[in-house]
Amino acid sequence: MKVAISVNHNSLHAKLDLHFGRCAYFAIVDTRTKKVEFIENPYQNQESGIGKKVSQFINNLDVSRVIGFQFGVKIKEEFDQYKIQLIAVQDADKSVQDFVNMLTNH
């Protein structure tokens, strides 16, 4: 399974970005291989329509779950149509490595 995490830069020490649609990067974690890929958010500086564009972008990455600090109602509706689960985490101090450890240690 692939999980996308909205983060503020492209390293395993990166923290959750507080603004999902405008995050700098998405860390894509493959829970089977434990591989992490960082993909720059091409819509971080868009004026409007970010939710729809980001949800389509994430869906094209074959992601099953998305982890972020918080999600708006509109973006939730967008991800619902793709059947991608949103997970809101209120601990912005967690790093990508923390999430990798949680997702891959069954």
Given for the second form:
Amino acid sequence: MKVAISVNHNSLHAKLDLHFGRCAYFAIVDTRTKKVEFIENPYQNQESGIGKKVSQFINNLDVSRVIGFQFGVKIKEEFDQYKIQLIAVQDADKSVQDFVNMLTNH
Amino acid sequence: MPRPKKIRKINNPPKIKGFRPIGQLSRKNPVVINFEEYEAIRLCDYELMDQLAASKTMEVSRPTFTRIYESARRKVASAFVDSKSIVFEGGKVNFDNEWFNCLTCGAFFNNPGANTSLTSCPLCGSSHFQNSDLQGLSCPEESHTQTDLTC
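What about the form predicted together with its partner chain, after the form predicted on its own?
The next block holds the full complex; its first chain is the one shown before.
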């Protein structure tokens, strides 16, 4: 299963980006192989309507869960429609590596 | 001990965390407007409902709604007059949604495939989680960290 994490740069030490849709990178974690892949967010600098585009983009990556700091009302509706589970972690100190450990240790 | 507050129902939580006055940096002593007070103003003055209909929407009694609404208006007035910033936070509320809160790692998560029920936290795998609807959101006096989810 693949999990997308919105992060501020492309390393395992990267922290959660506080604004989901405008994060710099998405870390795509494969929970089976523990592989992490960083994909640049193509919509980070667009002015409006990014919720729809970002959720579509993530859906096309075959992701079934998404981790972010918090989610707005509109983007939640978009992800609901793709049946992608949202996980809001209000802890800006956790890094990608922490999340990989948490996701794979159970 | 006072009677516990009934849980108020919120349909649309605020999209932002608050307001700041222009031309003056006053981050000190912001006016804290609860989600229920925000919702009262939204229902009454934006949706133009009367107080009886609004109280039914929030599932509280009409006099209670009036108290919430009055408190909200007074807070807004005090923010305007004393040029204070406004922060939306806390209150005994229940969002109309399906968020869960993991008691082990503290993550909030939802269940978009509503037909299957969740057995463990998707992040840490713990089975200690609760529906955050039941617990309401904690008051700002108790916690400053937990309340900002817009759902």
